[in-house]
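To begin, one chain is listed below as structure tokens, in the form predicted on its own.
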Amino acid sequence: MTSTKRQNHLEYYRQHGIAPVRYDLSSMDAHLQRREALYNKLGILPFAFKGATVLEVAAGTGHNSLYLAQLKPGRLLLLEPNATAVEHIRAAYAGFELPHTAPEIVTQTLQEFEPAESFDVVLCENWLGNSAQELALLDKLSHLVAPGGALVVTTVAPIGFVPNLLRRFLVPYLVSPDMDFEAKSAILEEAFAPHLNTLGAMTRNARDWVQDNMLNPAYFGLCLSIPTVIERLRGNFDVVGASPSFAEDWRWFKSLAGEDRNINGHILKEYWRKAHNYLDHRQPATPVDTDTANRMEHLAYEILSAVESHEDAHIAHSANVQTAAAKVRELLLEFIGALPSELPAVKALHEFADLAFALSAGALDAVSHMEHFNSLFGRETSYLSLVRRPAWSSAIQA
């Protein structure tokens, strides 16, 4: 089935006058602690920002940048072309009481942005996807990093994406494509708020989450995986850290030179030993054979494509809806069959398979009261930090 032409993030946000990435700032101390914990896990300690030139691309509401600003970088540029988001940035800084570096807000897209200099730290959260155009933007982003500087990007684990892709499958049974945007938002918030309430550390409100995940036309293009980023950038960058942290390295540091260095190759090996752990955020990390992980990831990509085709069929009022739904169910059952049987997620996915494919329009109560699937969320978004190799190390193998 041919995919429907979809808006990108910026077009969608501008159409509805939204910036659905606001965080709970009721406790600034807690917010700053969360951001500090993230950067510590990524291996970028506070002193790395002090006096540095820092660029955040797709800065959104600017809430995340508050942590950076109070570390007193020499220069802080926030690239954000969405006018609604820019208003939020200005409001956030107007109420920010800690001593900080005032940001320079640049209202250009990354495509338009052509700075004269490179940056010590470049950050881009929750924006780039896996299309050819966005991979080219990842390349551009990497070229903005000075030698020896740090790049932080968010990735989406295909296996961790599956629970929310399945939630997205439910959307056409809850709202009509022709329904008013705010009405859709309200219905989906009612449906999925009970799911989100199972996440104890949730910092984004349910309405924003719904608008950014369940209604955003660009959602299906978000699946920029860790292997994709590493393979794309390994010629000039080495991985430093990740959140969640999945890689162990027991090699002696003195052996990490020349042909034996292989930092990125080791990270990829570790990823394929742990990739199935992205499915359920509650699951303690355990290793699995790489064939199983590869099979699960392949099926996750197929589920993504099938859910998008199912949604396209609903939008087009196509006679193919039933066929598209059956394809999703077929792939989901195959995915369940590939899982280690002892995983708690198996019961939740079976519940979804039994219930979701018997739904008709208006199934709000059934969706909001799933016993097991309600609390199944993947480790969907993960952070990756990389360092651009200095000029003297240009010959080092990735």
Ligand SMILES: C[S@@+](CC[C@H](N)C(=O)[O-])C[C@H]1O[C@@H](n2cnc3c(N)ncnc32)[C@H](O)[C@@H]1O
The other form holds:
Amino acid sequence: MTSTKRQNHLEYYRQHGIAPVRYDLSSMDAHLQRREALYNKLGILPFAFKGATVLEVAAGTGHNSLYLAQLKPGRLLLLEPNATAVEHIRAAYAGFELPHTAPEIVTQTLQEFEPAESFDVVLCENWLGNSAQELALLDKLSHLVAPGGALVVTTVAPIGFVPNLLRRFLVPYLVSPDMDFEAKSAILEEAFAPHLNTLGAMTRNARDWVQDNMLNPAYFGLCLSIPTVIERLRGNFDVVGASPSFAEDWRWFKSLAGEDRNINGHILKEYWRKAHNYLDHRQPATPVDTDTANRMEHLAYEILSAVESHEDAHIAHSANVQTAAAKVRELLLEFIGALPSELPAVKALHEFADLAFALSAGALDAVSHMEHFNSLFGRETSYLSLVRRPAWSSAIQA
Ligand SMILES: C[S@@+](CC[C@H](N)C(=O)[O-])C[C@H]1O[C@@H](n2cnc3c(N)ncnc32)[C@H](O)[C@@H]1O
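What I would like now is the form predicted together with the named molecule, since the data block earlier showed the form predicted on its own; can you produce it?
After this comes the whole thing, all chains and molecules, with the earlier chain placed first.
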């Protein structure tokens, strides 16, 4: 239930003149290795970019595109409507020393963009969510991919989203709406930096993370899940890979023809055996029964909407705050009850439940010093690569 009208990503970034997605480029080698590892896992090997036409939508600071550019695509188009981000793109390329294809920067929105040609590879990271308008934009994105070409999108695992949704629940107790943006950012950075510092491989700074996750009004709309993408695109696309990769396929390739092919159906089945593993990035993967995974995912969506309503109450209906907080607590306890009890996340979530609903003065100190919850981060953002079926196989059922 959403009542408050929220800004979208672009309005929010433009209002504050920010592009809070700067990556750690202190070692360009390490940055390129990370990006290479990602695309290799997604099944898009370096030669696939060479000479190809590549479109990155919502390119942000352009830092991610540097890897693509040095693979010398025939054409590299970066679509980015936020002027601050475009400045970062220009700066990133001005300082990029490896031989590369110079990108064409298009400052339009995806809604405005009407190219004359399709592309071999289309990428869109960390932007599209699950509103009806954004799902229509996912369709548009998919139509920009040439037959036989690749689409890469990021998804958000609802179960993996829960730890950060719970952090977001704390925000109204740490900052007040009348504080200025920089003051809010500073306080939230102080509260959550000790949490972020537990993540060994973090490549974004805490200030950007706070602005993009804890203060971004569009945050609650981000939850575009793997099943949603597959259901939406399965008419024309087959999943190739994912990072983290969750699917095993022991079927003999010779059986993958005709009705038995069922690439997307198989991936979905695997997803529902593994989805609980998104909850904790440290958790070694185990299988679970599909009913448990379904129940957890359902409750994760309910938690999302309850945390959003709780924030709305703080912004515009203060009389409803307590009821809204009680709803979050009730759902969280139900979620904990649905978890396989051996998961270490159970302790962290109980700690949160004990502390978060009794916060008062000194909240900041209590939040930054949580013993178990501090280090609970989900496998929240998950990449998915898909191939657009070539014309000869368009009749094959997904
Ligand atoms: C969270 S950032 C992600 C940036 C980059 N893809 C990354 O992962 O670092 C979201 C990006 O989406 C861009 N964006 C927002 N609305 C857009 C639109 N309608 N069309 C294209 N890009 C948009 C923003 O300007 C911003 O750069």
